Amino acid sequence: MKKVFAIEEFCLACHLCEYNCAFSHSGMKDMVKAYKSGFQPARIQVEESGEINFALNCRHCSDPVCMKACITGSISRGEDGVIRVDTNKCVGCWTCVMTCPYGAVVRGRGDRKVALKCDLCTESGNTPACVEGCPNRALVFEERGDD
């Protein structure tokens, strides 16, 4: 399966992959009325650690401590291998925001207060947003082995 993988010697700590994540999340077609609309947050995180910088994403484990923890069952892997959480079903509970030992899973904001995480893009059949939207090509889209 292909998954996201962050090139930490490449990360300019620009956060545009955020941006990009969160835009293409929004439903809207221009970015700047989607921002001041105030969507929800962007499901890939920049870590910033002195000179090492790197976009921290879900890994889609192959043994999810996330849909593990989840009260509702709203956290479920795809034919294709992808872990997404069904917001119709989550409660916000957090528990998978606890539970995910890299920090993946963010609480949304607003009237949806649900947890998100990254679902690869896959509603759009591209390429993940963070990683189109990258310029420093930090962030690269390939199949690497196991988990």
The other form holds:
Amino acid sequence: MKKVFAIEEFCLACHLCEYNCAFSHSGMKDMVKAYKSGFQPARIQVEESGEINFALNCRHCSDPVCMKACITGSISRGEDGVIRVDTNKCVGCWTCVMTCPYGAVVRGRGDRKVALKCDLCTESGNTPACVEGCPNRALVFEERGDD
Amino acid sequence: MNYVVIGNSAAAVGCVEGIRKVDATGAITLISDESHRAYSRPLISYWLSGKVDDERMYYRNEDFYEKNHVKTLLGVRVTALDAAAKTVTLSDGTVLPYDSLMVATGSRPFVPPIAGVQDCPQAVTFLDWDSARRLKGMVNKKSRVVVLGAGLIGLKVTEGLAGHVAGITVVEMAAHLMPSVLDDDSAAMLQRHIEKNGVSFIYEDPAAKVSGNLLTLGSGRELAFDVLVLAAGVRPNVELVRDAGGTVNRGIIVNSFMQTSLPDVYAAGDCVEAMDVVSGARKIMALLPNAYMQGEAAGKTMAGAPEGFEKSMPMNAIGFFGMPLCTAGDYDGEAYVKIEEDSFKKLFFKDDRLVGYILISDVDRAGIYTALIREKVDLKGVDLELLRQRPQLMLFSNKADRKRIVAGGSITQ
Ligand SMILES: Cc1cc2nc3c(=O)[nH]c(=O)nc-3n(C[C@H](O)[C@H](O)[C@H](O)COP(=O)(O)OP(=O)(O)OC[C@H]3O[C@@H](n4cnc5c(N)ncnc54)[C@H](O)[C@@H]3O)c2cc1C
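Return one more block: the form predicted together with its partner chain, after the form predicted on its own shown previously.
Below is the entire complex, every chain and molecule, led by the chain shown above.
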């Protein structure tokens, strides 16, 4: 399946992917408004050391430990291979956060805190927002045939 | 192939899903003495508090059994296992043959031997949905509640009741709360937080006697209660296997394929003793992720695609009154400690490996630490300062390794 891959040589650590991710999942039309209303955290995270930078989100693993470990049964894999959290069922225990080896499940904020993760923007039907908005093409959305 | 599964919780569901990954057509019969369809046990305290309603209790969708072609016998107990005849006997007298059997019987509450407790109508346990329902029916705003045991279940029931009752006192034999999961520093931080929610704790003063509405402790101290919750631990349900001649210690003994010593009898979840990948010791690791993964691996093996599972380990992600904590592995090793006002981090290192951690409040990306422990990653050549700062994949300074892992490769070397 197609996934998002980072090219660390191109990443400038500008964090635009994080903004675009958070915005596209906010359900709002205006970025400034959405930003002011308090974003949920992005489901992609940039690691940066100055010299080395890369962005990372869910790998949609073929053997997803988050899904197996989930104590409520809120994480499942769709027919399309995408691993999603049912945020209605999730109680924010963070077992997925404790088990994802990539650190790619993030803790939501607010009154009802739930686990958030990359859904490859399948809800919008567009190319993932992180890839779409990356100014230096440090993120690609492609099939690498590993599973 | 004729599969029989005893139990209907995490390990049993894992087993069914494991079987179906390999064998789409073999007959599966699943038996449980609980009459509910599979629900999430850890949610019973959320249900008690009203945070989760009936609909959100279920571990799988309603069509789970139909989709997986599972025949269910719910509300019936398996009373005997005959490993030679390859049959199980049910409480209604039915004798069912099997080709391959999964024992996913979990555990039951341990009722501590306290004088008078057996005859006390206000003394209840808390382990399954029905017990949560019973407890809910017993408490009101005026109830004085005493909880025996400050382990995971004792503290979860405390959280579930807080705000719905007049007051809660937790009585613990050990010197601090969650003695098998936290060290004294982390327990102290968690205790301060829980106390803010109107809960008080008594340590190292075991319950001695119950009479009427009065609990007497070893020191002679007396506590009046309206409801007494017994959360002093659980005991694995090993009897079926033991009585059939299978090898049992505290839990059912299994190999890495989750096979018991009886032919074609498998076991998984809270009823087994498995190898802890971190310490190398056999132990009961009564936690849902282990239960599911053991069950799933066993299911695949039962269906003819043997899959060993050697990754069981102690790990907890839990929160109380909004304070999250994650722990994993062993605390035997050199510690890196960073304790602040309301956050806590201890990392334990041994022989160039991360072997355990305790995190309170900031648990972000803890899974990277967990993976380093589980996969026993050799940390020689890794930037330990980065590792201590926060969990990050940047710590892999070898570019090829890092790129492979970031792309979705395994963290194993
Ligand atoms: C309040 C609470 C909170 C918890 N929180 C967490 C948490 O945050 N994280 C975590 O990892 N774990 C947690 N746990 C532990 C978790 O629930 C267990 O590890 C998990 O349920 C184990 O699954 P299992 O399938 O092995 O057994 P169980 O869930 O115990 O299920 C076994 C089933 O088999 C049935 N059964 C037993 N014997 C027979 C028989 N002879 N015939 C027919 N049926 C039988 C039982 O009735 C039961 O339905 C919590 C548990 C409780 C009670």
